[in-house]
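Next up: just one chain, as structure tokens, the form predicted alone.
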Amino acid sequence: MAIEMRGVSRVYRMGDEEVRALEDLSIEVKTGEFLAILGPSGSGKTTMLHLIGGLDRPTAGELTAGGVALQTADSDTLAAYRRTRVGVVFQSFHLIGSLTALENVELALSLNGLRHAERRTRAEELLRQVGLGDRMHHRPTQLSGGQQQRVAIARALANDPEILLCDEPTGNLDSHSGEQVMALLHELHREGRTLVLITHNPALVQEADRVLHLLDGRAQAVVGTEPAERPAPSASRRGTLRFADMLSYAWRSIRRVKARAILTGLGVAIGVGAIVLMVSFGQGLQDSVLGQLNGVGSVTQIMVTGAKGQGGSTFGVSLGAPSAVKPMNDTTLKTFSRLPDAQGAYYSATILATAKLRGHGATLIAENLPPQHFRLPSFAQQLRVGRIPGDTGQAIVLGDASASYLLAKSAKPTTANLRRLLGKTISVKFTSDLGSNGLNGSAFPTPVTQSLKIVGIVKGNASYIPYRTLQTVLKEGKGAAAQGRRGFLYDEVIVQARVQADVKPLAARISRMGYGTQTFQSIIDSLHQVFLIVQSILGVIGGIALVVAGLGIANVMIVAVLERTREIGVLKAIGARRRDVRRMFLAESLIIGVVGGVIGLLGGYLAGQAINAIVNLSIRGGGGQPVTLFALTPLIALGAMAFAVAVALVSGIYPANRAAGLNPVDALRHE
């Protein structure tokens, strides 16, 4: 049996009023039968078709069609039934206007999972079968009413259904077109399909096996002879919409409203561009600072002071009340050098000085060079011109920031001009020790003046003098005030670990001895945390623009649901599941997010590179070294894109769920 209806009723509620569209209807339709349903407008014909087509559910009674109990089936089962068991031809055609005749038919096939080549062949065959072989690439507005109806029939036949439902198929056609459509329907019936034809025109039912007369939702009479049961056509395979086809449909939908999509995508692009610029600025700042640190420090070095702060230290500044100061002298250096995992130890100091050359003066922050066997290869990379001196000798390596003040008045600190300073002897007056952290130093009782030869110039503000030279300056400058019972006292000592893995245990051992410790690795770790916070704050600021763009996506998608309500009804009528409709709309949001994100990523990168180029052009003009203010890493790029995709998907959830939840019948009636 193709269709069985037992005591089926359908009641609609319009406010407080009840409308009984069908009342206690019972009928059986055999496989291969041609049943015509006659009745005036409002008699319940269309309601009956919607129930049999799985577009609506009965309020009471039992309804089975194509072997599916429609009154109890879940939404996915009903969608599969509409997709494979039944084909519906509507009075208003319900073609999707943005698709060609061929694409309208292919759409029904794509919902059933057919691949492109297979469904293209099938759709072309069906359109030729209904006499539209030369019009298959035309849109509905380019077709006559009769041609549109034949496209609708071809679409209804796409998945080879066993039941064909036709609602007033000639109601909107002229007499000639109506005759052609009816001839086609009779031919399809003769092929073995169960045909249910709804009409109010008695002339169209002459070839029907039986005629059901409806009035006010009730069966008045069934005229005709019940035919013999015929074998049902083999059911088409059951598949689902492919991901690629879903994206293709979503892309076509976006292209229909190009201006709106471009403006929305532009909002996403601006948001992503803002994130990329701001976070890459933080990254560039971090790389610059850490690069300078790595140039002067080593991850295997431990900086030791005599005052151990309570609560540790950050960037060399004690955070807590210091304990009693422990003296550090040459004996202390030997003790540290003999510790397990220690390669050696040497003192370190930073001294404030002034330099003069031919009437030009500069303020210097002078540090000692490490002993030669502790030198870092990376330090030489900071060298602009010249060389690094040995442990002894009256030499100095100037920072280029200070060296620029020693040039002739009109000379710029270019490499060529800085090179002219090499070999010059300058008078350097050392005036005070800045201490281990720049805060606990003291002025020399008697300034120490040295004549030092410029042998090299490095990047940055700091200048460097040989290890033994600084020792001489410290002892002469501090004098008796720096002498302890066991020799000269140092403010800071550098302990060199053998390998990086030894740094933490060695620092802990020295700390237990009562000394304050700090490592470059801990400074770098602290800076990483600081810059992570900075980047997060900058990212949040940029993310606000992207969230605003997400609201634009949500607004666009809500409008799209309203504008395409009938289209959604058509999709559901030809077998789209709720999740198919939901994914189609989410795919539209995703495409807008991805395309906007890629444009924003590229725009942010190019803007950052342009700013880098402009800034460095200015710096080179002044003789400085180039910097990278904006550093876009793969992680930043991936993070920005992931955020854009997430915002787009979240923005599309509500509109997509709203579209998926529409009732097929209500959606089809929407104007």
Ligand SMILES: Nc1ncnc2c1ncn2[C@@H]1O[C@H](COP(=O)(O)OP(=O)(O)OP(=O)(O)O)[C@@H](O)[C@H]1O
Second form
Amino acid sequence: MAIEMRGVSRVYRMGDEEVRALEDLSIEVKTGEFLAILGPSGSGKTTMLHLIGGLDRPTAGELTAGGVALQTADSDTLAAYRRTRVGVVFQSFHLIGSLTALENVELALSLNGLRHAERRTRAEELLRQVGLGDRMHHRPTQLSGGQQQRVAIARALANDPEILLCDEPTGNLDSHSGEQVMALLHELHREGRTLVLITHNPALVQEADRVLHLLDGRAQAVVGTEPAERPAPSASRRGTLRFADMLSYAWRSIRRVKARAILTGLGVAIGVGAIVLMVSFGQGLQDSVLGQLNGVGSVTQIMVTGAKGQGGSTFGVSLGAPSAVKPMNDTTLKTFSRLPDAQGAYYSATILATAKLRGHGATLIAENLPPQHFRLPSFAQQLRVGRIPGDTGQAIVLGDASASYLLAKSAKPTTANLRRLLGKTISVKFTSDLGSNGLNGSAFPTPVTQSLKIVGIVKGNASYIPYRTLQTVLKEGKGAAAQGRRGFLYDEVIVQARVQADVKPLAARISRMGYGTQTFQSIIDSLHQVFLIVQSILGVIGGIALVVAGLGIANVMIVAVLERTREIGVLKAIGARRRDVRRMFLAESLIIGVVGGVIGLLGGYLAGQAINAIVNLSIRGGGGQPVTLFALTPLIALGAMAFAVAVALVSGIYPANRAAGLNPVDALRHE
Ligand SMILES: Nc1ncnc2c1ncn2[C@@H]1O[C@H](COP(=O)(O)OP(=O)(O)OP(=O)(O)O)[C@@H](O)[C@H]1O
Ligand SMILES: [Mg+2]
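Right, the form predicted alone is done; let's see the coordinates for the form predicted in complex with the named molecule.
Everything in the complex follows now, all chains and molecules, and the chain you saw is the first one.
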């Protein structure tokens, strides 16, 4: 049996009103039978056809067709039934207007997973069969009503269905085309297909095995004799829409609304561009700050302060007053240097001084040189002229910023001019201790004056004095105030770990002993945190632009679903599954997101590079070091793209689900 209907009803509810389109209809149609349906307008003929076609469900009764219980089948089973078992030729054709005749037929085949070459051959063959061999590349609007009717028949036959349903197949045709279609239907019936036709064409009614007369939704009479059951033609293949075909369909749909898609994509591009530009600016800032820090400090150093509570400060600035001062004297230095993992310990001090040379004066920021065996190789690279002295002796290495004040008025601090200062002895008056971080310093009760020989000049603001020499100055200058019970007290001590891995445990140990510690690593760590926050804030600002773009995508896709509701109905009617429709629409928003994202990424990168180049052009003009303001890392690029894809997906989900959930009959009826 091809079709079995038992007590089938279809009631439409419109508010309180009920329209009984079909009532208690029971009929069996044999495989290979030709059934004609006759009845006045509004008698329920199309309703019955939709039910048999699996496009609509009965509100009561049982309906089995092609071996599928249609009233209970799930949506995928129904879609598979529509795709492979049944072909429907609609009263008003329902072709997709943007596709050519050939593409309309091919679409039905691609839903069944046929590859391009295969489905083209088959579609061409079908169109030739319905007499449209010379109209394949015409769009529906370029075809006559009869020609459209025949395209619809070719599409219905595409997947070789066992059941063919036609709603007034000759209603729109002149007598000649009508005869052609009739001959075609006759041929299909002869092949063994089950045929259900709604028709007023007497010639067609004549050919039918039986005629069902409908009136007001009820079977009034069945005229004719039931034929013998014939074997069903071999079942057609059951594939599903290929991923590539789904993508290409989505791409075609986007191209139909080019301007809209470009504008929406532009929104995404601006959003992604903003993120890329902002975050890579944060990255550039971080790179240059941390890069400079890496140049000055040693990763194996631990700065120890007597005042506990300073260790956790950020940027070396203690916020609150130091809670307690634990004194550090020469014995403490020895204790530190004997700790396991410690290589040694030495004091560190910064003293403000003034220098005089033949009537020229300069202010100096004098630091002690570290003891010789702790000196960083990088320090020697700062040397402009001369040499760096040992741990003792009346010597000084001037910072070139201070040295320039000691030159004759008109002399520039060129290497040649600086070299003239070497060997000169200057009178240096040390006036105050600047303290461990330059904030909690104190003036010397009595300034200390020393005669020091200039042996070298380095880049920068700081000047350097041999370790032991400055120690003497420090002790003399601070006087009784810095004398503890067991000797002179230091503000800051540097403990040198053997290897970088020892820094953390060693610092923790010293901290437990009651001292404040700060490691270079901890400064970098806290800076990293600060920059992470900066980057996040900048990223969120850029992200807002992208989220707004996402609203644009959602908007465009919702409009697309509305505009293409009938097309969605057609897709479903010829067998597209919910997930096919959902993926098609999701793919559209993803394409907009990805293409926009890539353009934004490129734009953001190029804009950053351009600004870098312009800034460096002016910096180089002024003789400064080149900087990288915008640093785009792969992680930033990947993150921005991932965000764009996520936004596009989220924006597309609602419209895509809406499209997927449409009822085919309602969608087809949509204006
Ligand atoms: N979606 C709907 N909502 C409410 N009523 C409907 C709906 N679809 C159909 N009907 C009603 O169901 C009845 C049967 O409609 P149907 O389209 O099946 O008629 P038909 O026999 O195909 O008529 P025609 O020959 O004019 O095509 C009509 O009274 C119609 O108003
Ligand atoms: Mg009708």
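Numbering follows the first chain given and starts at 1. Note that the structure is a prediction, hence the values are computed from the model and not measured. C-alpha atoms forming the largest set that superposes within 1.5 Å between two forms make up the rigid core.
For D209, the Cα coordinates differ by under 2 angstroms between the two forms after the core has been superposed. Relative to the superposed core, T414 undergoes a Cα shift of 2 Å or more between the two forms.
When two forms of a protein are overlaid on their rigid core, residues whose CA moves 2 Å or more are considered shifted, and R583 is not one of them between the two forms.
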